[in-house]
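We begin with a single chain expressed as C-alpha cells, specifically the form predicted on its own.
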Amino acid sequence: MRIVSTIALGALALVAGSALAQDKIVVTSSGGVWLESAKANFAACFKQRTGKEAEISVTASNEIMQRLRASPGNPPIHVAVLSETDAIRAGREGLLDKLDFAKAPNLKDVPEVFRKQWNDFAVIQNFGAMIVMVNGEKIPNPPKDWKSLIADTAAGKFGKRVSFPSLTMPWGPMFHWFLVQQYGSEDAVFAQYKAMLPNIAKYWVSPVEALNMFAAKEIDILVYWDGRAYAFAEENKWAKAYIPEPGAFQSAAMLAKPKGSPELAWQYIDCVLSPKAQLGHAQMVKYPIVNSTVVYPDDLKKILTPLAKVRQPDFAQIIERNPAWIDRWNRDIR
C-alpha cells in the first residue's frame, strides 16, 4: 500500500511540475527595440490569449543553439529566435519540432519563400536588407548601384570615409554571398575587397560601432540594416538611406520551436505571426514582416524595404562555403 501510494503521489508531483512549467515559457528576443517590441506585441498577444506570461531572454542565436544542443527534447527555451543559417542546422541535428498548421493558424498567412528553405522548421518573423546610408551634405549624388559604389570607393573618390561590413560579422557570409551573384566568382568579389581596403575606414563586426562611427560624422557611407538606416535618417536629416541596384540580398529572424517545449509554445508563435502583433512589430523596429493580410500604412510603407527589392541567398550554399570564405578573408583581407 504504502509503495502504491508513493508512486501515486510521484506521479501526481510529476503532473503538478508540467503544468506549474507552463504557468509561462521561456522565449528569446534580441536586444533594444526588439525586446520592446516582443513585449509590447508578442508577449502582450500571448498573455491576453493564455493569461500566462512570457518570459523574454536576450539570447544571440549561438548561444541558443549551444543550450538546445547540451538539452536535446529537454530546451531551456520554448520559442527560439535564430539566424538562417542555424535555423537550417538546428532542423538538420533534430533540435526542432516541423511547423504545425492547426496550432499556429497564422503560418497558412505566411508564403512558402519563407519558410521553404528552413524544409518548414521555421519561419521567418521578419526581415530586412543591407543598405547604404550616406551623409547627403557631403554626397548629395550617391552611385546609384552597387558596382559603381565599389568602384569609386576602390578609386579614393570618398577618402577613407567609407564602411563596408565584414565578412566574419553574423551577416557577412550573405553579404558576400549577394556580391558573388553580382560579380560572377569568388575570386572576383575578394579583389573588390582588396581594392578598396586602402580606401576603408572599417570592415564593420559590430552594428553599434558602426552607426556610432556615421552619427559622429567620422564616415561619409555605411552599407548597414535598412530598418536602423531608415529610422536614422528620419530622425537626422543630413543623413540619407537608399537601395543600390539591383536591391539587396534579404536577411531575416527566424521564428522555431525546440524539439519538446510545451504546446504552449505555439500559442506564442502564433501570436508572432498574427496581423495585429506583426503590423505593431513592423511600426516599432521599421522592419517587413511576413503575414500577407497586413496592410501597411502609407507613412510605413514608404520606408520598408520591398519584397521584389530583395534577394534571398543560398543559405546552405552558405554554410557549405563559409569556412573557406572566412579562412580567405583573414589571411587577405583583415
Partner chain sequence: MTSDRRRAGLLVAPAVLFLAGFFLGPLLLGVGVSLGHGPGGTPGFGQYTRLLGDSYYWEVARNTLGLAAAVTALTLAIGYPYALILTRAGGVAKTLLLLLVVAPLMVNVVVRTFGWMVVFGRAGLLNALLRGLGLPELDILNSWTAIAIALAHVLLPFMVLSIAATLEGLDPALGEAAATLGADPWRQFRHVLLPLSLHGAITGCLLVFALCMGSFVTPLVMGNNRTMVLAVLVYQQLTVTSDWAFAATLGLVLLALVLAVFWLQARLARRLAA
Given for the second form:
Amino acid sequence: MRIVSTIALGALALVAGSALAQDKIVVTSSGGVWLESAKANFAACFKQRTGKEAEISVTASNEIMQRLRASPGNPPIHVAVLSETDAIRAGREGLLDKLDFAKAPNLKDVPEVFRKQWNDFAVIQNFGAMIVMVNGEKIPNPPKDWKSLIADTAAGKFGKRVSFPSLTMPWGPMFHWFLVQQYGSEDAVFAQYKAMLPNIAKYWVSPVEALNMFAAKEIDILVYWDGRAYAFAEENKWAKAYIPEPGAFQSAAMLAKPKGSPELAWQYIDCVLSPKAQLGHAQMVKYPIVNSTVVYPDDLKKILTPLAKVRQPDFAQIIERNPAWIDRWNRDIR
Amino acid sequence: MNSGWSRGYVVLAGTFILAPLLVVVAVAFTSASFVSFPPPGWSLRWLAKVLADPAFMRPLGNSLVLAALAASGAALLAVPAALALARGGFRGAAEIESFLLSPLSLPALILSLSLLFFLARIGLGGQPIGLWIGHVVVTIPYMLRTVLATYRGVDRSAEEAAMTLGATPLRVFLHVTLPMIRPGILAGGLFAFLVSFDEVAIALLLSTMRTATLPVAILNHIAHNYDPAVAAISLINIALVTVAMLALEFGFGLDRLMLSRGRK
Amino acid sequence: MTSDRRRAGLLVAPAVLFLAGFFLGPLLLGVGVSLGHGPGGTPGFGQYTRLLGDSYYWEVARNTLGLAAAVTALTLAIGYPYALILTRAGGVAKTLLLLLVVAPLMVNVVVRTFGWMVVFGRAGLLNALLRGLGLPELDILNSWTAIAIALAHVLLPFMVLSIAATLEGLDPALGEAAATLGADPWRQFRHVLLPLSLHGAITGCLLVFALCMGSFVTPLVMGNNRTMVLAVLVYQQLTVTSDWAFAATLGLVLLALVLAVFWLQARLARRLAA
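Okay, that one was the form predicted on its own. Can I see the form predicted in complex with its partner chain too?
Complete assembly follows, chain above in first position.
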C-alpha cells in the first residue's frame, strides 16, 4: 500500500506541475552552457525588468516546430529559439508574430542582415561557423583552403582518417550550399563527395559522434563547429582549429515570438538583444552575437569568427532544394 | 547443464555485455572536460556536478515516477486482457491479441508526432497525462506478451479445481492465478519500467518543462555540449538499479518474487 | 458459456478501448497525413506510389528486415542459454545475472555507442587483443556487423527475461522426474524444457524483432549510407526535410512489414502446435 500512495503522490506532483501560473513565460534554449547563459543573462534581465519569471525549457528546434503546429494560436512556448530553416517555415505557416521594434527597441541595433531573410519574423541571437579541426601532431600543415582540403582528402593524402558533416544532419544542407557556391554546381559538389568517400572514415550525422571519433583519435581531420572546436583545442594541445579560405557558412540560433504568446514575450526578446546580455552570452558560449553596439574584449575577439569571414546561406533555396539533395545523397554517396 | 560450461558461458556473455559499459564507467571518472578514452586523469567532478545539477536530477525523478506509473497502468490494462486471451474460446481472440501488440511495431517517432496532434485535438495538449498515456500505449504490449506466454505455459487445472470447489472468481485470481503468472507480471513490469525509463521519442514531444524525462534532458544536453556528464548520469542509473535490485533481493528474495509454484 | 464470454469481454475491454482511443486514433491521423491531409500535403496516394515504385526503398526495406532477423537470431542464440542459467541460479547470483543483462539499458545510447567505438575502433581494444594474439585486425566500425552487435547487446534483456519468465513458471520437479526416469540432458531439453519455454522464446523474438525494426539511433550513429534502414529514413524526413507526409508513409510501411511478420509467425506457430 505504501508503494501505491508513493506513486499517487508522484502522480499528483506531475499534475500539479502542469498548472502553469500566468505570471510566467516559457522560453526555449539549448542545453548545458547555453542554458546557463540563458539563465544568467536573459532570464535575469527579464526578471529585473518585469519582476516575473522566464521558465527556460531546453527544447530542440524541430520539437518546438511540432508543438507550435499542434496548437496554433495557443502556443505552449512564448519565445522560441529556432533553426534558420524552421524559422522561415514557421513564418510562412503563420505561426509567428512579426518583430515589433516599438516593443523590443534593441532591435534597432541589430543589422538588417540578421533578420532580412526571415521577413522580420525572426532575428538571429548569435551565430557561428563550421571550421576545421586537425590533429596537429599528425598533420602539422593542413590545407589552407576548402578546395585543397577536399582534393587532398580525395587523393588519400590523410588516409581514411577524415570526417565531414553528412548532408542529412541538421546543418548539412547549409554546408552543402556553401560548397555549391565554391564549386559552381550541385553536380560538381556531389562528385567531390563521391571522390572523397573511400577516404572518409564517416560523414558524421551527430555532433557527438563526430567529436567521439576525433577524441578517440579514429580520425585526424574533422569539420566542426567553431566554438566547440576552439574549446576542445584549448584543452587538448594535440588538437588545432582553423578557418580555411574563403571562410565559412554562417549558422545561427533564431529568436522568434509565436503567434498568440503574451505581450510580455517582447520584453524577453528585448533582453536577449540588449548589449549587456549579448556580451555576457558571447563570453559564456563563445559564439559571436548580433548587437552592433557591443565591443568584444581582446581575449574573446581572438576566438570569435568575425562576420566578414562568414557567408549567410540562401535559406529559401535550401528549403526548396533540400529534399532532392537528401534523396540524391542517400542513393549516391555510398 | 554442466556447471563448468555454464560458468564459462557467463564469463563470455559477461565480457560481451560489460566491455562497452566499462568504457563508459571509466569516462564517468575522467578529469577531462571532453569524453575521451583512456581518461587522461581521474576525478569525481562529473559525478559531483551531475548529482548537484537539478537539470539532471529533476528529470531523473520524473523518469522514475513516470516509469512506475506507466508500468502500473500497463499492468492494470494488460493483465486481465492477457488472461482472457490465453483462455481463448471467443471469436476474434487472435485479432485482438495482434491489435494489442501492434504499438510495438509503429516507429515511436511517428506515434509520438501523431499522438501530439491527436491529444491537442481532443483537448489534452500540453497536459502531463499525455506523456503517461503515450508510455502506457507503448508498454502494454510487453506486459501482455510476457503474461500471455507465462499463462499459456502453465497447467491451469488448479484454477478449475478451485472453481469447482466453489471459490469466487476473485479468490481464484488472487490465490491461484496470480501466483502462477507472477513471473510474467514481474518480467513484463520490469520491461515496461525499463522501456519507459529509456524512451525518448514520445517524451521529446509530449513532456513539458516540468515533466521532462531523463532521456530528454540527456538528448538536449548533448545536442550542444558533449561532456562526460552523460557518462556520469549513466553510471548513476546503473547504481540506482543495482541498489534497488539488491535491496529487493535482501528484503524479499528476488527468487521468491520471481518463482512461484514448484518451489514453495 | 455466455457468462464466460461476457467475462472475457469485460477483461479485454479496458485494454482494447484504451488502445482504440490513444493508439488507433493517432494512427488514423497518421494515415490521413500520409494521404496528403496534413500541413502542406496534396491529397492522394502520391506518397505511396513514390515509395513503392522506387527500387531504392525496396532495397532499404529488405536490409531493414535482414538486420532485424539477424539481430533476433543473435539474441536468441546468446539469450537462450543465459536464460537457462539465470533460471537455475539462486539468491544473489540470480540478482547479479539479472543486473548484468539489464545494465546496457541503463546507459544512454550515445555514450554506449562511444563505448563500442572504443572497443571496435581501428585503434580499439578488440584490435589490441587481436594484435596480441597475432591475428589480423578488423575494421568493423560503421558496418552492418557493428550495428547488429550493438543492437543485440541492448536488446538481449528482452530475450532473456521473456524466456526466463516462462521457465520460472515451470515446475523444476518436471526436469527432475525426467532425469530420474533416465532421460539424458539432451532428451530432457528436447522433450521437457524446449516445448515449455517455446512461448517465451517466441515472445522474446517478437519483442526483439519489433524493437529492432523501429530503432534508429544505433543504425544512425554506428552506420553510414550503405547501412540505411527505414527508421533512419523516417528520422531524416522528420528532422531534416520536414516532410511529415513521407515520414508517415514510411512509418506505416514499417508497421505493415512488422505486422506481416507477426502474422506469419502466428500461422507458423499454429502449424507447429498442430
